[in-house]
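In structure tokens, one chain follows: the form predicted alone.
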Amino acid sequence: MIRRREGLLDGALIVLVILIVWQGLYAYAGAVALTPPWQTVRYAIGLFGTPSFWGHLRGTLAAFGWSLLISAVLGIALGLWLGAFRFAGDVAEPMLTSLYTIPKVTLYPVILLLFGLGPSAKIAFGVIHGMIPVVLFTLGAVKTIRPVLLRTARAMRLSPMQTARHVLVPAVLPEIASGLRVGFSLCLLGVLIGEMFASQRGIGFLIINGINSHNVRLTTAVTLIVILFAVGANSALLMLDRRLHHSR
């Protein structure tokens, strides 16, 4: 209980500092750069009452959901396969790490040529952002399984299904959860960037359209909505990640 109260107090102080800095930046830069906190919150709440905003929000959530699902399924499957074959994993891991460091924006023309304009390009751009961390975390989890666990399973004559259920899954699940948490944030980033470059629908399109039309209220409010969603979802995933690591 004491730790929870301390955590709430720390969170309240962080929010207070952010609001003070935000208000200070507004006082320095003026309305041409951003809007003050409470005005931004009111405008953001008002956006949820407009049908057009819900259309953009549904487009982003649909593309994000598909990109996250594809990244999770392909990333976990590829990570497990590379981890099971040690030589393939040793060869692929530095290649994936190098590929992960490449700015993905440079690949966007290729994505457009392959998938064209529309939701498929946004999904693909989200996948190339989010899948590699899932692969690397899953691969690392399989490679670091203690051999004594597998020897114990064989000594107890567990079936492959029992070994997977009672040994492999508990051993790799916490690291997979960590990879999914990182992939979540990067998939969202990829989809938003895709909407900014070549889309007429979505939250990313609203942000870039607000910038191009000098609509500071719209840009600041939509950015705030994205930040609150990302922070809230990432905090929930972080709690799950810590619980899984603790239970292991």
Given for the second form:
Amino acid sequence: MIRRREGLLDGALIVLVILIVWQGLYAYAGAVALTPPWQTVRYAIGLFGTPSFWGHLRGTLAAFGWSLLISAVLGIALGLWLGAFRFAGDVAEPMLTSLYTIPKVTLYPVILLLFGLGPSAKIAFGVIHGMIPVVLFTLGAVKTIRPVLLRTARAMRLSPMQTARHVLVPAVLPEIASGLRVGFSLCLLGVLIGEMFASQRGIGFLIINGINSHNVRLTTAVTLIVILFAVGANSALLMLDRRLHHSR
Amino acid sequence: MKRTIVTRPAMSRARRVVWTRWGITLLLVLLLEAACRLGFVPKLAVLPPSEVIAAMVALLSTQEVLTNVAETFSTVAIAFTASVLTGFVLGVALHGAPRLRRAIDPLLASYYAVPIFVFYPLLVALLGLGALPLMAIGYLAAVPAMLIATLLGLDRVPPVLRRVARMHRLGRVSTAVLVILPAALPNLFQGIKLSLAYAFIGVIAGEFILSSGGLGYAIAFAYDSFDNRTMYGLMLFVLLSAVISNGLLSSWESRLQRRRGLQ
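Same protein, different form: I have the form predicted alone, so give me the form predicted together with the partner chain.
Time for the whole complex; same chain goes first.
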């Protein structure tokens, strides 16, 4: 209980420090760089009352949703497959790791040339960012599954389907949740970057548009919305993640 | 009951894995080449790999590209070095302050959930155009990776090692250098590798979005002016640099671990 109250106090302090730094930055750099906290919050709330903002938001959320769905399905399937065949997994893992570390922004022109301008390019861009961590986490989970679990399943003469349903999936679920959490963030990153380069719609477009037209109020407010969404979703997923890891 | 003992040496499997990996890579490149040559993918969109390689080699002998390369690489190098140093120092400091660490933990956990590029306009407004905001974004992208890795590495030092150090009456400095640092090394290496990757990604992406120089900008410029040869040549160079630098760090890492008998 004391630990909990301490945590709340610390959380409040952190938020306070962030607000002070923000206000300080405003005092230092002025209105050409960013707007102060209170004004930004008010403007951001105001944005939600305008229909055009909802259009941009819907565009981004739709592209994000699709890319997350594709990353999750393909990523988990590929991860399970590579994990089940140890040789394939050993061959593929370093390749996937180096794919993870390359600056994928540079591939954007190729994606555009292949998919054309529009939502499919954004979705593809989200997928190439978000899918790899899902594969890597799933692969790692299947590879390090405790052999005794599989032996037990065999001893109890479970069918392959039953083994998957009662042993494999519960054993790798926590890791898959971690992978999906990282994939979630990276899909969002990919879609936003995609919109920043070549799109006429979406949150990323609003940001780049705000930069180009020196609309600091808009840029700061949209940035705040993106951060709150990303941090909020991540915290929720992190809680789920921890619960899954502990329930084991 | 007859038992067959597998006598195949361990190296052979590792070698087979490596060869398969190279084989698959080569096969993919050849497939792409064939698909381009046979017209399965539009020639306007994708160049065959052989032409991309030729374009890269030709580009790397021009002064203009070399200037861009030097600019980007020096920016990445500064951001990377600074982030590894700060991340390490902050990690050590935070490890010694549990309360502060608990308070900052949620921030660290959601740091990489925020697409860091949204801060780019702010950095430009604060630091002006040029290499400085790029350095800053590469640095900001890389610091937490090193910080988190340092914390993890220090957490995982087995308590028995610290006790042994005390038994031998080692001082603070020699405990740190002889006992704790080597024990935390695998995690530190992970942090260094991630920092390099993130610094590189941050700088290139920054150049891509808003900049007037460097490799990222050159690629974006080539794309805008429909100069596919330059675009693909530079792209290959950037991807190869990332993969090779990461590979070098990895092989250094496994050599160190082998020397310590960990692998």
